[in-house]
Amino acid sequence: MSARSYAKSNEALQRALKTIPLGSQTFSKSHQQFPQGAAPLFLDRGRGGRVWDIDGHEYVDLICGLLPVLLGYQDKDVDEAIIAQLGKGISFSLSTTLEFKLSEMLVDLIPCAEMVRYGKNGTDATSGAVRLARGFTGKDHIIALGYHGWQDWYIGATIKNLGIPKSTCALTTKVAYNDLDALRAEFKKFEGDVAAVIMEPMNTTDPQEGYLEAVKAMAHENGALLIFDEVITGFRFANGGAQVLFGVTPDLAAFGKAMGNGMPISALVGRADVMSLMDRIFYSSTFGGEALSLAASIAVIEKMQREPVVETLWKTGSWLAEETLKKIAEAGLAQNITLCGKAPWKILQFADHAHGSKEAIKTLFLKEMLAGGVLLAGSHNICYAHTKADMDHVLKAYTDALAVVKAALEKPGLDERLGIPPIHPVFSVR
């Protein structure tokens, strides 16, 4: 099945590397995260739930821009809102009424939202939340559970911390999800100096019963704030985010990705008494009120309230996950490939086999899925525009790719026979 030519992509990469470190603006979209020489690296266009690369190949897109593309490419309602605003202007010398129109919608939709400030990406919102929590509590230490962006305060706690002062790295510690004892130990270790617990309310694993409630109670007992990073879960798990799905309201929350269907916008929302400190901490940007993204976000939320967007994500994602797991079992690979997480965002997990490492298995699998016309990086990022035909196409690609993986694992030495370097993650995100 691996017969596609990616000549134009490979040529474009060599050109890009001359002027762009990594050849891409995003680690997860770069050549490092795809099978070397056997993957598309540059896209030309998208429509609905599909994209086309610069070599002319068509794919069902299960990456969806790393989750911002919630409704699908070229969504009519969002595009019309952008075009209408483009006729008026993009960035202005003063604020526009779009700012408070969107903020009022977010306050109505999100349980913890009493006030709102905007950013351009998830890192803006999470970093603003951390600065706000430190300003509100007068404390410095942050406990993190999940992935929260590229700023020093968080990335310093990972192995990707080159260029970050050691003193900054020491101010954030990471704790395992669903482990209350570990969280309690961190509070004791930094007793009296924890400003906030920032966490993805869920990523790969469901919260244990009472876990989120216990985290909130522990934070408040220790004079800290609870921050939900809903950059992914917001507008994907429920219209008002995972805090609606799980019934736990944080003090602050960061939203982003899907709220603009691909336009660059994020939001920091939360309690009014905390958010009111925004006039004292410095959180200010030239493009915070950029009008095209605000118009797009208003159109996204209006569509989500008018149509069964989230319900469709759950339905489509559930069907694909169930059928995929059947195919994996039929191929005898259930011990090596599985899915975890919620239906709108199912994450593939790989395990070592006696004849090949999990990295080699994933690399071969992705290579074959790409050859079968599915753009996949390791998760099912479902969008509203994905059709039954799209999902049938994905399932057919799974069938063929799993057959190749099964055959490859019938004899030892997959890593050596692979012919290309196995893909390794940038770092352990979760």
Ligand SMILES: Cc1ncc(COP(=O)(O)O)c(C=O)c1O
Contents of the next structure:
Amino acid sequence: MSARSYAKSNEALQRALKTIPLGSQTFSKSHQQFPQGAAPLFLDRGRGGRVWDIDGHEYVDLICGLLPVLLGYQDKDVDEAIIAQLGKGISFSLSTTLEFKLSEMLVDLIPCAEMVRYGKNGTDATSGAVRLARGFTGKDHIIALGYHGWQDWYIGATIKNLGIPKSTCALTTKVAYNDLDALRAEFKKFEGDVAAVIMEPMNTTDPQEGYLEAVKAMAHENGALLIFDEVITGFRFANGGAQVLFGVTPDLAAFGKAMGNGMPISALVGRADVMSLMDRIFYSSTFGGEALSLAASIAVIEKMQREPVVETLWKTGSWLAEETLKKIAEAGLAQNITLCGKAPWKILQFADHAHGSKEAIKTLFLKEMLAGGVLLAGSHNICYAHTKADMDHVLKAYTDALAVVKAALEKPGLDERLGIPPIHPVFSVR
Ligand SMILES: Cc1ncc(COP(=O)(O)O)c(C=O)c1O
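Given the form predicted alone, state the structure of the form predicted together with this ligand.
Below, the chain from earlier opens the complete complex, with every other chain and molecule after it.
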């Protein structure tokens, strides 16, 4: 694969690091998560399903902003809605009617949604849900299954818990997905004190038959609430989220990412009797009703109802998953590279090879995909604007990248030969 120069990205990183710790606002977008010196680190613009970096290279984007870009960059309908609202104002001194226009749409769309409050990041919605569940049940302990954002109540249960009081860390514990025995044991261990089970309804693995129903029943038997974290699955697995796809309605749910096609907006939705307690807990912020994001979200949902957005994500994602799996098998790498999850968000998993660690395999693979013009971080984040030509481009890049990985694994010591440090995940939650 021809070497690309990332000179401007690398220079920009050095400049950014002088005034910005990590050089980025997001771990997953930072230099730590890409092949060192062999990756774009700063983007200039995007259109449809493609982006351009500051060195001028074009990519089919399979990161899509870490999943907010649902319709595509510069979506005409959403951008027009933002521009129209910009002509009126952004943040006002009182509420706007956009707030209930959107909440009415969410209530129509999402089974558990009887009432709605907004936030800016997914973390706002998950953290609000947890506080609400504690307020409603009068209990403290939280059982978590997945990734739920950067706040103390969740991060305290991970290895990235520096700066979080020990007493807070102890209040959240994690159990494995699809493991009802483990969940039962956790309820026993914290008997009478579990406020909620918060879970991604699905990430890498399909729920076993009856699993989500059983989690809900167990939560309720123990006087706890069930919270679905639909920050990724919402507006992606189905218009109303994974709760529509799987037919299980939680008490509360958190939405974010895709609902604004890139604008910062999230929503905490749920049962009216629980949500009503919002008047008594404290969930209040300056930008909760910021109007550009509300206008964008209304435009996103209207478009999703008018056009086959989710259907297209499934179709495009399925095609790409099937074709890439064939290429992986043809390269003899099926033991080392696999895809899991649902078609609109397929997650790549890497396994060690006798001649190289999974981290080294992933690093080399990403490096080659980037060189082939595909911006990829570890999952197929499909957007509505991805075209057949985009997908053909991705497949060609896969073919070339897999050939390089295959050749590299023919002799021992890939980690030493890689020439750059293998990428390690921030922490493993999926
Ligand atoms: C499932 C899930 N929940 C919550 C969050 C937190 O969202 P945010 O980063 O917008 O705060 C994320 C972010 O990646 C997520 O994937």
